[in-house]
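Quick heads-up: it's one chain on its own, the form predicted alone, in structure tokens.
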Amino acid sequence: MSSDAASTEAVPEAPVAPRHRGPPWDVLSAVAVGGALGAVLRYGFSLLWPHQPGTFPWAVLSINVVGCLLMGALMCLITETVTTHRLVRPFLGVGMLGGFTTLSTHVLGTMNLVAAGHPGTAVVYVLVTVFGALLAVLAGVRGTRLLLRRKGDAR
């Protein structure tokens, strides 16, 4: 049979999934609940490690770096290793870690450092946050892969 003949044969149609109508309320709810929990965790962390305006915001830096580390580990787990429920990523990734980390507070802290007469410290804060966050994601991914590989070797 030639390839031309094969291309003209009728192909049975695959069943069509019902079209989703309306907003995906289950996904939006997972993001909302996760985001609320992440924001509460961040607020609690900031109460444990407060800082005055114009001083180095160590708590926000730590929150953002830890959040990026956890995001790297989570993405490695749910994209490379385990099959999870479809709401795990919206709940943990977009919601919880999205609510835990904060760009707006980082920018506010940077502006407060500049307003307090510490522009050099503000630049250091921005650079440490950006590179620390990138390295934290990388460490989360690689650390998770290493742990999973060791777990697989132990079997």
The other form holds:
Amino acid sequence: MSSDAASTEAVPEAPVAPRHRGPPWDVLSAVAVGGALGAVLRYGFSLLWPHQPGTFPWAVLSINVVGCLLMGALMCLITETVTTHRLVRPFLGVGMLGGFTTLSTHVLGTMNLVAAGHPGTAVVYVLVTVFGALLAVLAGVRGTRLLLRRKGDAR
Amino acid sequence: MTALLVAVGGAVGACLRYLVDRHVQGRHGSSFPWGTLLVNAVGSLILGVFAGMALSGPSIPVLHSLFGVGLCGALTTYSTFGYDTVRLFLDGARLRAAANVAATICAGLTCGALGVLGATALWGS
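Return the form predicted in complex with the partner chain of this protein as a structure block, the form predicted alone having already been given.
Okay, now the whole complex, with that chain kicking things off.
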């Protein structure tokens, strides 16, 4: 009985704020337009820098590293400093940079390297992408923070 | 024409990623990015199927642009994965950051390979 009382008292509060029943259409539209732009940019990049299956996928590596650098910079701007419009993150972050960078094409490139008889290059490709991407995020965050601080000091 | 197909696929892929992530994170409320991990695994599986199909079955360029480059490319993401990992690491959850890297790479490669093998088995015979 006492445990019953305890359990009714200890009803946890909802861990997240109550959500809308349906998806927020303005956010979804921003994500869609951003995603379309990001994917087309990635496609354009791959046309400018074509690569034969089985060779080192420089274009996809650059896309993912550059996208991560920009994501670090964007999230630093949004979370730490400027009050931005609430659709900026869905449009630029979730949509555009999310649609620009890709894991699936990276995976396909890795499998193509293995299939072409270059398993060592495939391992190098995976490691360079992971560490390059993580360092790029960090550089984006730290670099933006530094620039903002300098700008603040100059005022 | 190809760019249009990529754009439509990219719009749908990004929306699916947003909705899946919102649903998964809303249920778990955990700091571990389960939603991004899930879309990355599923997107790699689908692209694997398309790659396997192109190897051994019918080659349909329209489907490749729409689903392969557009939808799978935008459904999966490296930037959100990278940012989430760095955020976990800087928040002191270093083990979870490392687990996210290992899980994403292993799930992506395994699902991609399974997709290729499945499609090859289906269309190769």
